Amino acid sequence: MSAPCVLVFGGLDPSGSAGILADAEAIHALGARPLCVATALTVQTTRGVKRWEAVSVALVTESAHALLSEENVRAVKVGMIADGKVAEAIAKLLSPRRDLPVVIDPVLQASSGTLLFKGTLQQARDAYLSLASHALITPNLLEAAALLGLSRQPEDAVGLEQAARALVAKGVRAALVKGGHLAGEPVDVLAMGGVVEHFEAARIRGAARGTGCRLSSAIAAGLALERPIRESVVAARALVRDYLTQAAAWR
C-alpha cells in the first residue's frame, strides 16, 4: 500500500507562499503525500495577488478523477475553488467517497481584498457551504462572518465560539474558527457536535502569508494518517507556529 495521500484543490501561487505549493509543503511535513489539482492560476508574489484565472472545470474534474482512481487518497483539502461550477464538480467527485475526511479552507478573498471567486461574495459563500456538509471548515474572522451572514466579524473568544457553534449547526462536521487577527493574544476555537475547545498561545510577532493554507492542509494530513480531529488540529497549529517563528527570524 502506498503512503496515505491528501488530494488538494486550490490555486497555484508561483511564489510558493500560499496555495497548493504551501499545501504540499505542509502535508509532506506531517508525513502524508500531497496530490494537488490547480483550480486557478495566479499572478502573485510574496507580497500579494495581482490577478488570477480559473482553470477549466473539465481539467479540474479529469485531474481529480484520475488521482482518486489510481492513488491512495485518504483525505481531501479544498482551498480556492474559483468557480461555483468547480464546487459542483468536487461535490460530484466526492459523492461516492463518503469515507474520505474533508477539510475546507474557505478562500473568499485575498488580503488585498481581491475576490478569489468568479461571481459575488454571496455566491462564493454558498459554493463553500454546499461542500461543507460533514466536513471540517477552517474560516478566519472575515470568512466566518461571510459564511454566517454576520454584519461584523467576531471580536473576541466568545464571538469565535458563537461562530463555530453556528457553523456546526449548519451541518458541518467540525468548525475551527481562527482568531489570529484578534486584538491581544490569538485564540482558535474548535467546535464538534456539542463540544467546544479554545486553543490559546502567545502571539508570534511578524507576519507570513499562507498560514491558513498550511493549517488546513496539515489538519487534512493528520486525518489521512487516521488521527483524530483534535490531535490533527494540535499538530497543525504547531506546524504553523514553527513556520511563523522561522518567517519572523528571516525578516
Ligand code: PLP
Contents of the next structure:
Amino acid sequence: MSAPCVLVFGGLDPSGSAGILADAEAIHALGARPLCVATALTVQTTRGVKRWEAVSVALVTESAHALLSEENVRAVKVGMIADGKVAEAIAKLLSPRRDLPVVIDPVLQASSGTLLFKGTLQQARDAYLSLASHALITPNLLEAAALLGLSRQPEDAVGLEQAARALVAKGVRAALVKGGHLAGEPVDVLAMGGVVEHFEAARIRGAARGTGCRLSSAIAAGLALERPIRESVVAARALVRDYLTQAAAWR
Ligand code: PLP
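Got the form predicted on its own; could you also share the form predicted in complex with pyridoxal-5'-phosphate?
Let us now look at the entire complex, which starts with that chain.
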C-alpha cells in the first residue's frame, strides 16, 4: 500500500505561492502524499491573483472519485471551492467516507481583494459550512466573521475564542481561528468539543503568501498519518513558522 494520501480540493496558483502547489509542498514535508484536484485555474504570479475560472463540476467529481477509488486516501483538505455546486459535489463524494478526517480552509478572497468564490457571501458561507460538520475548519479573522455573519472581525484573543466557540456551536466539529492579522502578537485559538486552547508565539515579520493553505494542508497530513488533531495543529504551526522564517530571509 502506498504512503497515506491527503486528497486536496483547491485552486491552481501557477506561481506556487498559494493553492494546490503550496498544499502539496506542505503535505510532502510532513511525510504524507498529496493528491490534488483543481477546482479552479487562476492567472496568478507571486504578486497576486489576476483572474480565475472554475473547473467543471463533472471534472472535479470524476477526478476525485477516481482518486478515492484507487488511492490510499486517509484525509481530505478543502481549500478554494470556487462555487456552491462544487461544495455539493464534495459532500456527495465524501458521504460514503465518513471515516476520513477533513480540514476546511475557507477561501473567500485573495489578499489583493479578488473574490475567489462565485456567488454571494451567504452562498459562500452555506457552501463551506455544509462541509464542516465532520471537519476542522481554519478561518482567519475575515473568514471567521464572514462565516458567522459578524459585522466586525474579532480584534483580540477573547474575540477569537468567541468566534471559535460560535463555529463549534454552529455544528462544526473543530475550529482553529487564526489570529495572524491581529494587531500585536498573534494567537490562534482551537475549539473542539467543550475544550479551547490558545497557541501563542512571537510574530515573524514578513509577507509570505499561502500560509493558510500550508497550515491546513499540514494539519490534514498529520491526520492522514493518524496523529491527533492537537498534535497535527502543533506540527503544522511549526511548519508554517519555518516557512515564514525562510521567506523573511529572502526578502
Ligand atoms: N489562489 C488560490 C488558489 C488560493 O487558494 C488562495 C488562498 O487560499 C489565494 C490565491 C489567495 O492567496 P493570498 O491570500 O495569499 O493572496
